[in-house]
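Given as structure tokens, the chain that follows is alone and in the form predicted on its own.
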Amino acid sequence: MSTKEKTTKKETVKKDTKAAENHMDGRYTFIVGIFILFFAAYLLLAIISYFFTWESDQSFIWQKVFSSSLISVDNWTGKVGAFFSNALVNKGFGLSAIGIPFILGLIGLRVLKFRPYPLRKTLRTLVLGIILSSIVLGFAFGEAKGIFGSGLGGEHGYFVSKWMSAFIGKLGTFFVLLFASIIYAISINRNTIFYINRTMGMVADLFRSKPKAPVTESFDEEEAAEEEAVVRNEEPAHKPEVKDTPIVRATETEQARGATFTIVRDEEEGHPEEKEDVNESVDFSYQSEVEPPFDIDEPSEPLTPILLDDSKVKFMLEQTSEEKEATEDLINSELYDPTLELSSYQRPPIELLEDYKSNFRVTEEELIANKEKIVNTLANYKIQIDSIKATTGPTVTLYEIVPAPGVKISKIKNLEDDIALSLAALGIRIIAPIPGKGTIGIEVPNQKPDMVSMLSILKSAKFQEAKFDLPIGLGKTISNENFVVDLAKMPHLLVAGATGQGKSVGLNAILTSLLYKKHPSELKLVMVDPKKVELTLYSKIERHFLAMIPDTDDAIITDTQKVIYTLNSLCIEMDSRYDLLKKAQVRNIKEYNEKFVSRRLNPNNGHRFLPYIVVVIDEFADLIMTAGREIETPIARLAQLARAIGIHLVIATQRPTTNIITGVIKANFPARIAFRVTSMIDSRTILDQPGANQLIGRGDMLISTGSDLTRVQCAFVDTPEVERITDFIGNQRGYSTAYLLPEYVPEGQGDAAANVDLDKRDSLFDEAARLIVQNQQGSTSLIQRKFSIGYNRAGRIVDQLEAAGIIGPFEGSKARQVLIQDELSLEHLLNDLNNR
């Protein structure tokens, strides 16, 4: 090769080379994603134009315009922008080609790498409705000369619509198209099932005729007059001679929501001998759209026996408590659905986590060269072994041996270091006796380990189909099976490890696992984070996920005090839910929310659905050197007690010492993960045995749950994947506020209303008193949250209201008492309070 050729050559590659680099630091994705953006909005310009120019745009014949620069277009995108217009809408899809620029800009989007929706579900349905909209309207309105030239669907529904009633005829093609709308409505919208039936039935209830009741012969004209006048809230003219007859009305809160109770009569008491039952129907009409847990207030008087044909429901003339329940029990038989505040809510899709394929490949050389070492160097300390076989996972290798008779497991297991010399490996393990096998295990690490992605283990059926309460997917086991288990069920979660090792990995993974699978009604995260740079992505999914108490700004808790607020606020929050376990006469959470659920349990006696709370704590370490006992005290009681009310902790350290890891704190949490340690003593600290110090790193894991250890490589989840998760839900609706935890009022100060000053109020001291006592509730978070002011102030008029006399003092999770009933008697308080 002559000297030219080479220089060329290297030209060409250092050419290439440059292009490649370009192409990788994104210059060029970047100005294709802004052309396709500025280009749907000119498309979109162009088509909204059309709607007032299509008079001139249709008049053109397009060849001339672009030959000749004397012929102007009225288009306010010019001859281009006409000329797209017109093919779009008036040669194209008519009035739905104005969905074609949203899809362009939501590809744009996607090539400048965001993702506010997904894209192939979102495309999908953008095309299929701009095809099926532009087909039923070329149907509903033909061709219709107008501002479309081809009718309202244009040529392309237009035809279309033409073409099918050719075949199936116009009665045919009607209820094609509906039944087309109607499966491409609930392919977009879950909740068109529940309107369809809802107008069904409306529909049905016109035809329906209504029962009549039997009469007896006493009951003449005169009297249904009469009884018709009651219905209507009149003064009938004649009052019958009739005593205690009751009436069956809707009580305010019914008749607000809608409820209509047909009139109940008793017989009369002059015609004793002709006893019998009067029996007519009841009818509960509710036009609100989600039914809360109890919609009918109970009676005030006592209502007479009286049999329903319909419900077979009977109202008892003395009812006690027991019977009341049930008969709500019966009229509210549909079951209470949590997720319907937020029922647009969609989970993450897959899409958002990146699959991390990785070559690398425990080989059948490497196999067999490292059996044949084991094996050489147990016969060199005369140790025979009858069979070996090997199982290879991502990280490590297990090699399962069977020694020969006689041969004692202590030999074997004191040659550790003699087989990691001759493999040449970072480090073995080795498990003598594996447990619930007659073999001993060797671990030995893979020369080249394979990385395990998120995505891989939440797409696995074994995660998909799991019915655990709260699911977390870790990783992948020796044997290359997915490992998912269930928070609830461990109850609460240790991980240790050296600085380094994959502690943050390990909880983003459990984070990912529980917002893949939960519905923010479901579930609430406490998050604390002192570092305050590992949890920080998790703050735009406050209003979803996040729990806090009232007095905190951010949701991310990471103020030393604040977590000491927390940490107590959520001891307030078990013992106020174990109260209401103790009201529904049930044992733990689940059984709670079922009975909940079912309509078992009255909202009016205090009664809630309750999400479960994972409260994750990085840097435990940190809070106990800063603030000691007030940080172990409560998290003593948390791990002791909130197991069965729904309350579980995952707790970080980097610091696996005696000190910070306690007695009270191990015995309380039997579920344990170790990543790479650097001695055998944090080893002892952490799973009470020595192994996690020959770990290899990288997400390399034990985790002990009780008895079991078990190795698992952590799955990897990137701190981008986490940032497009928590925007997908942080850009849908959410709650007005993160879920508030109960207020935390430290001792001593509790009694701070006796030090205060009436004389210096506060300005809105006497709006706040006028809130308390409409709504008979008094609270710090309901004067900050009314007034928009801050904790502390909201704090100090708390004191001065309690000082007044206006509410009752601090008694723990329970809420104070208003001590003033009506606002009369507040305003003269407030007149004394003023002229003093």
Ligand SMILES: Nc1ncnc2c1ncn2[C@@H]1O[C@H](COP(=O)(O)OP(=O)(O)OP(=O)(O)O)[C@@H](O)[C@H]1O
The other form holds:
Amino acid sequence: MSTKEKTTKKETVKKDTKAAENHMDGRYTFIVGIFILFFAAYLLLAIISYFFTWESDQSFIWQKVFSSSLISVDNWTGKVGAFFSNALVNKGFGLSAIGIPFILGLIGLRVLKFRPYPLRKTLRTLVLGIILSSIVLGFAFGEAKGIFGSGLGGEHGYFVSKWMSAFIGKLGTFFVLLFASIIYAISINRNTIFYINRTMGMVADLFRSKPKAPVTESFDEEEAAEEEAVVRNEEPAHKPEVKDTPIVRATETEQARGATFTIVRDEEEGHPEEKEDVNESVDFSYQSEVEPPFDIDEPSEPLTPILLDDSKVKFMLEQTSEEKEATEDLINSELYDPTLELSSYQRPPIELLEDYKSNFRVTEEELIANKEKIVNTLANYKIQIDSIKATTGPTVTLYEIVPAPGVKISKIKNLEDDIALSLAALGIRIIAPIPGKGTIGIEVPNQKPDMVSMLSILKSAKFQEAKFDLPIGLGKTISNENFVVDLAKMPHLLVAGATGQGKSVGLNAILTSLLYKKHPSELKLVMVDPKKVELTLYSKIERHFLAMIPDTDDAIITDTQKVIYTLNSLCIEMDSRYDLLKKAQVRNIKEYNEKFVSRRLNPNNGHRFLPYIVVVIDEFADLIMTAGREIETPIARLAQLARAIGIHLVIATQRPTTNIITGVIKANFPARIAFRVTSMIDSRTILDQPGANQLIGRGDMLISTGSDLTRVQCAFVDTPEVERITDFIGNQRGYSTAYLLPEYVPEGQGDAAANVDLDKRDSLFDEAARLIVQNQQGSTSLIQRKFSIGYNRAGRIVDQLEAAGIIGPFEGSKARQVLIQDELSLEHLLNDLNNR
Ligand SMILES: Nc1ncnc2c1ncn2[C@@H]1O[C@H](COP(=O)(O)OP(=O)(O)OP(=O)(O)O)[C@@H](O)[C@H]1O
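Swap state to the form predicted in complex with the ligand from the form predicted on its own:
Every chain and every other molecule in the complex is listed next, the one we just looked at coming first.
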């Protein structure tokens, strides 16, 4: 056999042995892991059993137990289990010893390469918990020959608490232990502070003067009076004119006014006499979230017809049920769920928001008057209607008309101006027909609009329980439903409206929703504010939530040139995210992050957790006017492609004209919000239909999501509220810088390496070169991460590496090519450089 063949054979044998060793290594760790897990389970059973059998197993002399087969133990896990549990519970930590098997279990899982929890943090928490709770139990219930042999805290708890009491007295020990317990609880869950504050508040309340007893009696009286009224009204002698009505009720107020309309309960709806009524008169109903002006026995009943005697028009009440509010626990658990990257981060508490309580209510007089006007106007044009139903929203009431058979819809639609004139109100909108319903809608503004507070939206169960990726609470619909949508699904948003109609408040509502729901590690905001005033408040959260391009002073971008750079940088980020998705073989950011979180993607291969990026541009018109295509092109690219990789755009403009909202932009923004605009043409530009010109302003808006058009009253969030939220976030520990987007080098300016002086190399140059060659990856972020240095320094090193011929030139979204293939050649090159 030739020497060459011999060597190859030897190498093959070596390789095989190594492979076998590796294989054995894997088997070995598996066996060890399983053993630890089984032992943990055994120990857990032994300890649990000890809690029940300790008394009978107490009296043994342990040496004899093992040597004599005559002695038997009661513990379910036999002598060994009894021995261990006695050592851990009685001689050790008492009740708290139950934590020890869990520690072992965690270690076992780690050996098996499962990582259900962060090992070090959980171990620290468990060990400290065991020690502390054992002392607390020892202090409270420890006694020699007590339960478990030496009390609930075991010998450890008993003796340590005794020693402490001898040192600082019982009272001192009590306070020290209380203090330690509070610190421990806070370190586990920051909500503890909130609960402590709340408890103290409740205790303080107890000492405050008690409020006057609630006026239940008067309420009862009122109810009794109403009950009486019912009885009275049922007697034909009192109300001969409504004899035909099955059950008639009236509230005190109605009686006082001498109002004659009444409520008929649902059961009576099928009554034959009532059916006759329907034929003769127009059926009218109204839907309200506000307290109804008349008494209703079962508010959950959807429809309660009311008879108006004078006009013989039947009136029905549709009660919209109050939207469910999330329980306090839910709110808090949702709001305070810090993630590991910035584990101390606390989400802003809901209390920072103002509770705008308004007393404006739509009166029934207003509703009936409007109904009369609508019916009369239509009657003037010989349009017969079957019924009208009213639904009161915060600012607008929707009157839904069911036209009589044979009435042309277009006929009603054409009367828009006439109805508006007869109602003497601005902002009337006719929806003919209402999609999905066989009715025609007439939206009439309320005389006194109600304000929708951001607080009411954010604390609603709908928002708190929303499982959306980027939930935004925008306001309330006409039927008082909270309008919460997922920005990630929209996937971009165009906001337009004339000046002063509520755009900035709308943007603040979007941003506030996101800040309330997201952790800084999950969301980054790019803020563009050419007006320089609207978004400045958010600069306080720069190191938590903002993203910017390297070498910028201010994370809120006001300069057009910087906007162009940032948008292009976002395109680079988009391309690199697509590369990462491709490498990870996933289709979108959600799957990618799930895979990354479950540690199935290696950070050394460039993988990283991808936060959502929301780009907010407050005045888009200014940018398009000054930079035109330079702005439009990257925006269109991002809008077309960025959805899957978690970049979403929210663009606002007060000039909704076709030269600003171009066809390209429009085509890529299916979701649009229109606040009030001045002309129908503007409305068509934004929504492709009229309507926005008929809004009443102050947050009244139309939201179009492709096919649907919804009228929503925007939630109001005032500047001081935003300030409180940004202060709250800004005052917490943040990242060292804002999230850095990739560097964008405009064409023709990418020759930074040409100006590099290789005699003034960075002290980390050699190390960085070795890192790049070893990994065969020319990335600035790799250098940044490995050496924990800032982006600027890493960027300078990369320029030097390029000048030295170790890596290739900048190639946009791709990583630079590594020109040196092996470490030996690199060492030669470094030697040459050092000996120059
Ligand atoms: N949702 C709302 N509820 C109640 N009032 C509102 C609402 N939105 C806006 N307003 C009122 O309208 C005023 C103007 O709103 P905002 O500043 O948002 O308008 P804008 O469209 O951003 O104006 P500009 O384009 O000039 O900045 C607010 O100060 C507030 O009084």
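Positions refer to the first chain, counted from 1. Note that the rigid core is defined as the largest set of C-alphas that superpose within 1.5 Å between two forms. Given the structure is predicted, the values throughout are model-derived calculations rather than measurements.
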- For D766, is the CA shift between the two forms at least 2 Å following rigid-core superposition? yes
- Task: Align on the rigid core first; then say whether the Cα of P405 has moved by at least 2 Å between the two forms.
- Result: no
- Indicate whether F159 shows a C-alpha shift of 2 Å or more between the two forms, with the rigid core used for the fit. yes
